[in-house]
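This document opens with one chain alone, in structure tokens, the form predicted alone.
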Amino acid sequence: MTENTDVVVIGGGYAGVMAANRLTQREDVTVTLINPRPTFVARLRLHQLVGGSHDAVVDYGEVLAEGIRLVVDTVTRIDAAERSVTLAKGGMVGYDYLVYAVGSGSADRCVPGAAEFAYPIATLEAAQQLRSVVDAAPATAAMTVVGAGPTGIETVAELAELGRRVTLVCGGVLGPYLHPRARRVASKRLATLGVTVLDGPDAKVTAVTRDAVQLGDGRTLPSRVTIWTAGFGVPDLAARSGLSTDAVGRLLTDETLTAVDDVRIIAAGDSAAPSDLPFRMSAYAAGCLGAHAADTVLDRIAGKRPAPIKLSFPAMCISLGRRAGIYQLAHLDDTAMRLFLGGRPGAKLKELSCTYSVKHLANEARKPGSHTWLKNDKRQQLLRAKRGQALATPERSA
């Protein structure tokens, strides 16, 4: 008779209910996915909740396999030694293997008055939560939204084609990732919109009031609603837990994603820190990265060496708005091309990547195993470069 193996997916998000799906290729593997809500939030759009366009949510009947047990609980320890889990309700659930998939929210706001008085957007109940706040707000009430990488220049965007007065505080370049030619081609939507846009050194937030904003070079912005996009963090939790994390937090793994302190227990998603050199946080990494994970777990369960991620950027996409988007491609060392998109074809692009995020999750549910990506072996050249030596990945025995 064939032994039965309990898996433990901590994480709802995009990496965690890709591996979830994905692990179902075996009938003996029993999975239990552990998420803190009842419902999956498309994190891509959090910024069109705020502006009203979306609720930012999908049931999980329609992205979740038929089998998977979900338990809407918080995990607050994992216990490596005895293969379990604490849930904040009470109780333990033990598991063979563990995947870690816990994603990422808002980072700290360390500039003075920044957690009294900013808002985030990094997770459902912020993006709720600033909903309201904006709704209360009067029609003419300055606003401003600080960090312009995409979640800041889609939300300013939002908010400007709503009628609202409110200017991104950059801290540095427009969307540092953006192609020059790109990055021009969003300034000039961003001014269409009426948005005002301050970059360069000195457009630093230094204090954040009730209703102001104080930057480096010594201006003050009146502001009645502040949002803070700057940066993300993740949970604690493997911290907490006694296991090994990069400075930010993240999980350490080898390039299988497999914890360098436990062969049970594998990471994905924003989370995860292969090799201590993380890929950039994206829905598309998430799904990728949780797939990858499955397949770590479901080749340790058949007695397989498992393989190192390969992972190629594609593109990232940004919207502007309802009416317009850049869709900027990549090279395979994920730096941007001169080659994009923008304006509605560009729009267009976003909001497939934004349904596609979910579709991907749903064929995964129907159809375990199928979900493809692009890769490459560029990774390993920049291992190599970034550490001065060769990339090694050591097999342990469970």
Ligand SMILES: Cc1cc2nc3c(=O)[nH]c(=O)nc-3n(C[C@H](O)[C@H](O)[C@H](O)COP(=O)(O)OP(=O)(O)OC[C@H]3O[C@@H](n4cnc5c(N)ncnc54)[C@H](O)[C@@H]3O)c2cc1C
Second form
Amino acid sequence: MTENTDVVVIGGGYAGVMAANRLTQREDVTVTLINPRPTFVARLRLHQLVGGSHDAVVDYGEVLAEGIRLVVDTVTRIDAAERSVTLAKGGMVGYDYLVYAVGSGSADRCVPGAAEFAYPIATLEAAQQLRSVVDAAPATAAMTVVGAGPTGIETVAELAELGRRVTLVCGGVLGPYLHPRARRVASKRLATLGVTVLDGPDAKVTAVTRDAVQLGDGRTLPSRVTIWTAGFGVPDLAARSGLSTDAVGRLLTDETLTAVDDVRIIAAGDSAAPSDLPFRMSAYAAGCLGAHAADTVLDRIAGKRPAPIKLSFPAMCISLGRRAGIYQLAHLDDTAMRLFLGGRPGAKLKELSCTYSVKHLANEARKPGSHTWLKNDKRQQLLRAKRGQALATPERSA
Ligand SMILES: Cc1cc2nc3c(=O)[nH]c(=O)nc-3n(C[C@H](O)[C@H](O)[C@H](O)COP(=O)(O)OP(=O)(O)OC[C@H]3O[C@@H](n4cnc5c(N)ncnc54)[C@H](O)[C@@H]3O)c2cc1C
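Alternate state requested, the form predicted together with the named molecule (shown: the form predicted alone):
Following is the full complex, with the preceding chain placed first.
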């Protein structure tokens, strides 16, 4: 009889659920998933929660394989030497392997007044609070969205479709990832929805008060509700537990997603930094990394050498309200192509990607080991270029 292996997965998001499901391929593996909430959060739809067109939660029964033990709690510390995690409600859970998939949240709002007066949107609780604030604000209240990455654009469009008076303060360029052609389409759509877009180097928020935002060029804009979408941060659990992280706090791993400090800890999703060259934070990458993390664990249990991660992005999609969107195709090095789909086709593809990000999890629950994705060797080139740069830097500065 073979010995049982206990695998604990911390974080029940796209990466953690995918990893947990895939691990059920082996009957001699016991999988425990630890997550603070009893429901799965479809983070891709949090801006819809704010706009009222979706509740952004899915029952774990729909996405989690049978036999996985769900513990509703928060891990406060990982003890790598003892191979155990400490729970906020008390007690510890031991493991043979640990999958670290704690995801991401809002970045620290360092601008004066932002922590007190600006609302984040990156977690379920934050989005729920923001929705109540938006609902309670008078119909004509001025609202400001800070940050023009995908989350900022999607949030401002959702609010504009509700008839809200909204300004988007880009802090630079609108949709930095987008190809200029796609950016023009996004800009036009936002104008049609009535959004005031402030871009360029001076369009930076330097202070937030209860009813206004101040910009770098000295302007003050009235703002009854200010929403902060600029940047993402990650939980500090790895750093707090004495594990090596990148500058942001993601767990540092090798290309098999194994922590550089400990072969028993494998990372996936937004909170993983393979070779200090993390993938774009996304549900797509999280699902693929979650599957690969599980493969690495299963390989180690089987005494096989785990493979390096191979992953490329086909696209990035951004909704522009419920009736338009941008489906921006990507090169193998994850930069934007000239090619994109806008308007209703863009919206349909965005909706499909939201639906499939959850469907992939449900499929893996039913058929563990079935999730596949686009793979190529481009990452090896990027890593070589990064190493070359690191070697070249001292010479250049000498
Ligand atoms: C409004 C919005 C829109 C987005 N739209 C898109 C999009 O269109 N396309 C796209 O690809 N990406 C999008 N993203 C980004 C995407 O949601 C993330 O990249 C994705 O959720 C990452 O998955 P993950 O599993 O790594 O982390 P998460 O989905 O964040 O899951 C992590 C889980 O770990 C839990 N956790 C954290 N700390 C602990 C702890 N100490 N103990 C136990 N559990 C813990 C969290 O509560 C959470 O449930 C969007 C994000 C936001 C906020």
